[in-house]
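Below you'll find only one chain, the form predicted alone, shown as structure tokens.
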Amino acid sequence: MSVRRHPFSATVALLVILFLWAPLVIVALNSVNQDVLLATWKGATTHWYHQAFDNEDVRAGLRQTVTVAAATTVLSLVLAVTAALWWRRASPRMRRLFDGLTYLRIMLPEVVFAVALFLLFSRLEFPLGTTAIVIGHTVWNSAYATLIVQARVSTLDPALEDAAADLGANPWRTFRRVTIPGLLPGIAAAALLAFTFSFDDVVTSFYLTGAGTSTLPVVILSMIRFRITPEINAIGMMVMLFTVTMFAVGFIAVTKLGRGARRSLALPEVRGE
């Protein structure tokens, strides 16, 4: 039986796709437009990309963003892996409580967490800046990382770890040679998500930023308060290309790790030394 085509549905889908991609196309065109006012098209140029690279505030914001994103990713993965392994052996009641607290961090608006952390740090006289931003991003991103690692943990067969122990492997060797290889695809996906979310975050970074510690999204936000320039479009285009590249690399890594994880779980390799 053939599926009937509905022109109305196809038209709506096409309009939605155009609506989603049109702003990105406009940003790409404006990033190479010679017209400073962006009123008309006056030819292509790469001058705005060079100007963005020469902007010290942009370079400092990029360094700050990468530092925060890297630290946030590491902390989120440590919390996610630890929590997921605990969740696997917890009682059903504790599992439900843990899942509720994890989903609550995702459901509540980010601005609520940002304001709450800002008030908490102010009450504790904790200095705003890089450390505060990393803590804020970790509170938010570790929830997503936990769900991804949790899903991977639920697919692991406990019999593999029991068999490794029967073969003489100690707990650390079992964890290193059996558990971690099985979790690698989930860890890679969680790392990609945490890094990307932290790299693009505006709300938490805006509330917790300190003097001289503005991340790149906060720098862009401060630049667009006056007017939109081709330089801002160039910066946005570079951020978009970086995000797409990260996604592509992460997808390839997760695919290869998923294949390698199945091959690395050979039990003779975990025999005690």
Contents of the next structure:
Amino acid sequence: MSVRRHPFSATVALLVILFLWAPLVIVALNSVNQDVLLATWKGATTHWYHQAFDNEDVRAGLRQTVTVAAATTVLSLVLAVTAALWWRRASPRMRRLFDGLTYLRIMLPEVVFAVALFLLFSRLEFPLGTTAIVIGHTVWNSAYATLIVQARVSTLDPALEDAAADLGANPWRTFRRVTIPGLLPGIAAAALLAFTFSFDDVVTSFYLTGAGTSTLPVVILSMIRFRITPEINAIGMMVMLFTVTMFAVGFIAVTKLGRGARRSLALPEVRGE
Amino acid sequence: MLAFFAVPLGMVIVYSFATISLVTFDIGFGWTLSNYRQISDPLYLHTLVRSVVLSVSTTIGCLLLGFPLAYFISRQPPRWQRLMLVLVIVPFWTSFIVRTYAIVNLLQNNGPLNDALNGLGLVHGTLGLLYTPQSIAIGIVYSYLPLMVLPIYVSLERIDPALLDAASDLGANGRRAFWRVVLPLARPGVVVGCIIVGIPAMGEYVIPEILGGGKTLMLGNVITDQYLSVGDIPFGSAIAVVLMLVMAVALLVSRRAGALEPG
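Having seen the form predicted alone, could you give me the form predicted in complex with the partner chain?
The complete assembly is shown below, putting the previous chain first.
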């Protein structure tokens, strides 16, 4: 098809992309702006970055966020892989029930989850804090991870596992050498998503933090509510650079793994990839 | 998973029928509807209506901005398509809270938008846009827009160009081809986009917290207030249950809309 001219949609597209990027550019500029009031441009400074690095709340928050995100990722993956493998052999009825539960965990508002878990933990007198936040994040992150791994499982040829068994591999060996490599692109994509979502989460962490250290997004939220300082721009820039870098690295890894796995297992090319 | 999912939700529902003494914080379990009656108080009813209105209007806003963008992307050569998709996705992958905060920067009275509009002579003085329902709407549209663009793009991208050629061979002009061929085929993407924008938007907490400046609230904020500040857990639970019900209705309506698609 010839590339037709679309003056209207081109204009809207350009404006929308501008709209998506403008606020981020402002944050970037303000993070190095000398003006304390951020009203005008008064020259560049790295002062806010130093201030952000020296802020103990921010440092502790970052440590907490990374710990929570890592634990959430591992837990979500274990649950997702187990669930997806079970799902493959489950009856249609159980499958429907399970899928319903998965979608429910994605569609229900996060506030409701957070409230519900808050209630459960306070009722059980389970202490709020890191473990509580990890459980909270895992409840909904494992649903996304399950969907992704499930999608990958359905492209996996059961004949490969049968072949491995016929060639004398025990179940564990088959799992480790055939099933896991086949699922690897899905697992990597799910890990990327779970880590980013957990790293970014505000609501669940906010409810389940308790009196101790809160995660970085919660620290930022309370800083914004307290007063807006240029320091926040610097923290924001660092967080943005971190997530974008992670996304880029993860995305490249997932793409590479996808190609590699297809080649080594001779899986059929999936249409549209 | 069931223990951390179904059980807590069940507790919220049970609590929503309970009573609490705000002096001693003793909770009396029973099956009372008083918490639900309290929602019909104009104050809370207002918040409920506001949440629904904001969710619907931001979904429409995302659709109006997102469809032309998705359409434009899908009509570009593959290289450009990929580049533009990255331009749409990258802001979405940056921290949610930082993005919301970025909107504060943009809308401030001495911010760039204000300056630009003043410069163009469209506005004189300050806009006073920040901390209003409009600023919440802008924030939600900004944050959720990529969720609308991507599913629409996917459904547009799949349209076989031969269909458009066939339409024009049969005498349809560009506009007619768009309304009769492109739009019906894009419908599944539009429905998915509306679901994943509209439903989470209704339960939004962070955006109204930051962009509403504590003045304009949505249901998510009222729930949090009741739980963490006031301590009226039964009432907070009742609002949470209402929020779930509103969403379930919205979901059913949109699924019905999706099921009606031709072919």
